[in-house]
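Given next, in structure tokens, is a single chain: the form predicted alone.
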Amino acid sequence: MEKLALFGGQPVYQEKHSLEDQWPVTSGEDREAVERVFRNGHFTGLHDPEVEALEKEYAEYVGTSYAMAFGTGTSSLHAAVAASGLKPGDEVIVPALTFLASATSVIQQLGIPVFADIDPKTYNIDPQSVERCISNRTRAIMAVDLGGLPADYPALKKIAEKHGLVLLSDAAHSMGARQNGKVSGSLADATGTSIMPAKQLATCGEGGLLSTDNVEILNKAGMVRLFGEVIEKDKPRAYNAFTLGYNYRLNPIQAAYARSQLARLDQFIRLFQENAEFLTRGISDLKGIIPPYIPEGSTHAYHMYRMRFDPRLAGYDVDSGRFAKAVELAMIAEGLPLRFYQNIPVPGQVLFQMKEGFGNGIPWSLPNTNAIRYDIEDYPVTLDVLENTRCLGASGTSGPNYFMNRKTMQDYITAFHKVWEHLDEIVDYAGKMEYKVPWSNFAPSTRGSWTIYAPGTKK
């Protein structure tokens, strides 16, 4: 047998240019978009022809009566939450295991967020978790596509019907995928989602997109795009705020580029799904992989491929988080790298343990709140998932990166096969080396310590 590159053989991967694909892909066809803002030299992005297009074009997509353009992701979730009604001290559920902005946003509404589990086979909002956190102050449901699979959306669905909650939707991860014949986008009563460049649907630069199908939630959202106000086409502009606003706007120019990329986001997602299936076709000899789950009548847009490792399927008696390290240091180096997504569940990020928030402790300490623990044991399935399972990639890439090229795929293949030839040898470093679990490195009841530079100073 080959000998494992972790121990001094040649690694799978040698080639001198980068494992990775650029991402997104220009074309043509994208740049005369973008020249074409140029030539027409409207910049503002108020009432923008490139813009309101890609807001129809968007709408036409997912399969809803409306969507609107922000600048970025985080806005566009901000939004949503506002206009679903939230009231200062009131609570969103929010899953465990997420990206930051999916809990912040309900913040930024002086709203709280209250933390459910995930599901262990998919990695999203577990639905049962949900019904237990549901308190006297809860007012909505966030839930989040990670990876690019759609959450339970018909079993949140019942349970925000049965308690009276507003259903959101952080469709990041999501774009392209589907859930019973819906697009993602159209599978709660309103969905943020992002557009930067590390997304299925991107353009260059940031971005973001809310859609729904009620208009009352569109025409909130669209006081909080922009100043409070209510801006009508071909009519003076009142300056007369209605509600507390921002400026969210999206740039003309990330519009045009993004209308471009939605004409042809289907055939990319079809390609990722095809060398996604590929990849676990070519793994599924190997006991002790577990590749992306994916239920009946959902399909995946693959952002992130996680897989779990579990040495006991492979027939081995070891911590299985040790496990998953040395698999994933010996991928490394054989060039074919896996990586965290998330290191700690996000209530146990210092934010959430300090409780400071605007300063005073709000929006914890506002009147008649709910007395709220953040405790990272309240969430075993996230702690065992953080621990166990790798995205496939390094840090800071995403699924577009690598599922645009079969070669790339018949790599990992190649490198999984060479590391569980010599799963002996895995099993015996695992046992062996210095070990932590991913979030021991934070220290959550402490103060978080931090740098800035100023320019010109030495780091």
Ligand SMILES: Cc1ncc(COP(=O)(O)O)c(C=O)c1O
Contents of the next structure:
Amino acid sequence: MEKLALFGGQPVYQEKHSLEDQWPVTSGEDREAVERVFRNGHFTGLHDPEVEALEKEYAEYVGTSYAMAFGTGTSSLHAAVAASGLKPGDEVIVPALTFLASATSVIQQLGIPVFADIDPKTYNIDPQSVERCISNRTRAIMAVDLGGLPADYPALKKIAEKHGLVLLSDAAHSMGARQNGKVSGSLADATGTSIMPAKQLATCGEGGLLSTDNVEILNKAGMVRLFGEVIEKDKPRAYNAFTLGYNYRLNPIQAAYARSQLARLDQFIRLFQENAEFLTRGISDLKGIIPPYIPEGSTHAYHMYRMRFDPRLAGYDVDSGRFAKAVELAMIAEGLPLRFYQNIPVPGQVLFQMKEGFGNGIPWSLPNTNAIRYDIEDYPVTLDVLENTRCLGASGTSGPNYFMNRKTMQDYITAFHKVWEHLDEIVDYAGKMEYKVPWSNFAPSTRGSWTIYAPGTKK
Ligand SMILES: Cc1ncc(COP(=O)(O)O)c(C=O)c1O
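Same protein, the form predicted together with this ligand this time rather than the form predicted alone?
What follows is the entire complex, opening with the chain shown before.
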């Protein structure tokens, strides 16, 4: 039996990741698309042809009546929130496990995020928890397709209809996924997505897209995108702001590159799915690893492949968080890293603990708001998932994409088998190593006169 690299053996993977695995994959067509912008010399404008062409092609791809391009995913989400008619102090229900921007796009509109817990199998927002979060101030639900699996939109839609709420979607991870035959981006009243380079639909910089069937949402989002103005085609610009707006325009170079990538998106997603399924099959005999769960009717875009580690299934009575950490360290030593995506429930971040926001406690201190509690212990499933799962897949920058390449998948399979052959050693190591829960580093116990919730170490 070969010695584990964690204990001085030879790692399974010793090379550096090659450019072949680099994401996004820039083809001759992508270069030609960018060149086209330089040749045209059109670098911004109210009706830029590349930006408008991307909007048309993206709307056709996702199957919505309208789409609008933004400079970032975050600005597309902010515009979606603003266009949903949120009033200052209104609440939007957001999953406790997501990227911060799903929640800050609400605060940007003076709304108050209320966090729901997640489902232990799909890792997406739990509709039952959403129901429990509804109050007299709830205005919208922001679903997030975490890692690339669409949230439970049929259930969320029922809740939204019952309570008269707007259903928003953050589809930053799920471009190319489907649910009941519909394409991610068309599953809610309005969807914002990110096309920064780590995402499935990637551009050569920052970018975002909003999609909707609702022309009122589209028009309001258009005002938010450009200085609060109403920009009509074939009419002179009026220079008159109707609402608070920003400059959230997408650059034509990013639009041209994204158009070219969009034409190949389904091809990439098929490759990721085939490779992810190859990995799932390759580790299916290893007791204690639970691969991603995909509900009937959904497909996964595999922005991230999240695995749960359960030592009891492998016949060991050891703390599961320690076990997951030991497996993570063993895999890193083998040259095949597993990673966290978020270390703390979003409501545990200092922004929410301090409730400072815009200053003077706004938006939480606005008149007639409900008192909102941000205590990470209110999200037991999120804590459990953060502690006992790890991800394989995209990071927050351009970089290697592990799902591009069958050999990388095979290396992961080989390394997992090697680690599993040594589970007695791993469990022994897990029991003895120093261990803190993933969120422990995030919690300064006091800062100035504010007391911040400090979870500390579990063991
Ligand atoms: C779930 C999610 N929502 C929103 C964003 C924000 O998108 P952007 O970085 O394009 O502003 C990201 C990541 O970047 C994300 O992962």
